[in-house]
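The chain below stands alone and is given in structure tokens; this is the form predicted alone.
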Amino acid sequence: MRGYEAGPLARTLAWATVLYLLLPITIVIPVSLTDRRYLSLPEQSLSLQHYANLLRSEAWLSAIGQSFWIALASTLVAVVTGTLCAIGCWRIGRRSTELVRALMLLPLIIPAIVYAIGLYRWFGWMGLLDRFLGVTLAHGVTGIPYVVITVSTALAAFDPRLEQAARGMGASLWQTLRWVILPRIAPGIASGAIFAFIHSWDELVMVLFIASRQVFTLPRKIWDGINENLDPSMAAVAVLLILFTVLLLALDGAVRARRGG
């Protein structure tokens, strides 16, 4: 059967879309390259100042080094979570684990600002506001979905009779999981870490309702900078985050073409 071709309209649509999401996001380049004191395209020259002065400024290291151990927490937490969660709701395989996947995937469908409310309400009842591990829960838990997705996906291509055989032959349920399911589906693993990791990396509205002082995320500093001074270091900050999360990709693009062959 003969595959659909796209048009010369479709191509054309394709690439216009392709070209207005990405040009907002290559602008940022020059502007952090300018030899302003402001954000502004370079008007003589381009300069590394901006870059120099970033990695000078202890309050940015400071806000990438709590975003990086954060969003490795969360990352954690998410995993351990959503794998067991998906691989307990493909083990038992009744219709109403199709709503336990269905409430996993709630921090997807629900506004941010809603949960971010709410979160508000509890963690302060909690004592967990302004708090390391509070924002790794909140980054954890909305962290979930995208493992149980992932997850769910590589079990849905997982051939159940090499848990029987495993069985079969003496394994206990802990040596199955380990020696013959978690190596089959550590592609799906990997990817959902990879978008976890991405996903608390990136966040800023549940940081805004239950950070302060102690925890300052970079998001958080990014916000604050634009609220306070266009300092062109946020540029250079924005460049960096562009760089890491198309490292991330392309890492997780890896995985599952490793997955695919």
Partner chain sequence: MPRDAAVLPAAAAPRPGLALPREAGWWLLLLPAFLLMTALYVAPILQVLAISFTEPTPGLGNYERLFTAAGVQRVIGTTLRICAVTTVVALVLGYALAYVIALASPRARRWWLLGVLLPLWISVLVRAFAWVTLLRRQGLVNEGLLAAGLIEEPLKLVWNEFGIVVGMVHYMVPYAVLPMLAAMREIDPRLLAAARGLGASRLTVFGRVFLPLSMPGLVAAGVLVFIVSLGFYITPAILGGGKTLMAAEWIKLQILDLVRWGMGAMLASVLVVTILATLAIFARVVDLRRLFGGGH
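Would you generate the structure of this protein in the form predicted in complex with its partner chain, following the form predicted alone above?
A single chain, with no partners or molecules, comes next.
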């Protein structure tokens, strides 16, 4: 937008807003390096003791491990079903599948708390409470919208004649999917997978209801930490989580850049 720029008032407010968004998050970095045993800025020197505590703690490591496997498995569920669904909707056409797409977006709209209490009953009845499978399925289903959205976006840029060309040259539905459609939308699928992974990795509300002892994820552990003892190892966890998210987003950026180029 050359030739027209934002005024000083708007720029000041925008800068203030960005600082408001970013600064509080970055504050956990110095706090995690404190040499004290309570939440504070470092006083005498920087210390990695809280990271060390964290990595020596069986409970934290187990929570991280559980969260990781659940996120991985639920991402798989979301990616497979979400991708197929987005391709189906795309190919069949707009009008008749609008309802299916709306259905797939429900988890973004309906508050997690409502779903969580519903699941509490539903899984109790199905015997899935406090089970790895139960949490995986719940996170997988609620991760579908991210995949549907990113894959649909990738498909919108896909030339439908390529699909027609493949069929015209004798390719079956399956061959067309594997050799023509999937390679073209792979970046969209990767983006969806990253978002579905972050979604599960961070998810707490459902876990509060459908998991208790057997399944104890990282967000659950942080939640207990915040509510019970606010100590600097919490800050260390927060920093690790932030780094992890930044890493995943950078990965997503790289994927998108490749698609663009």
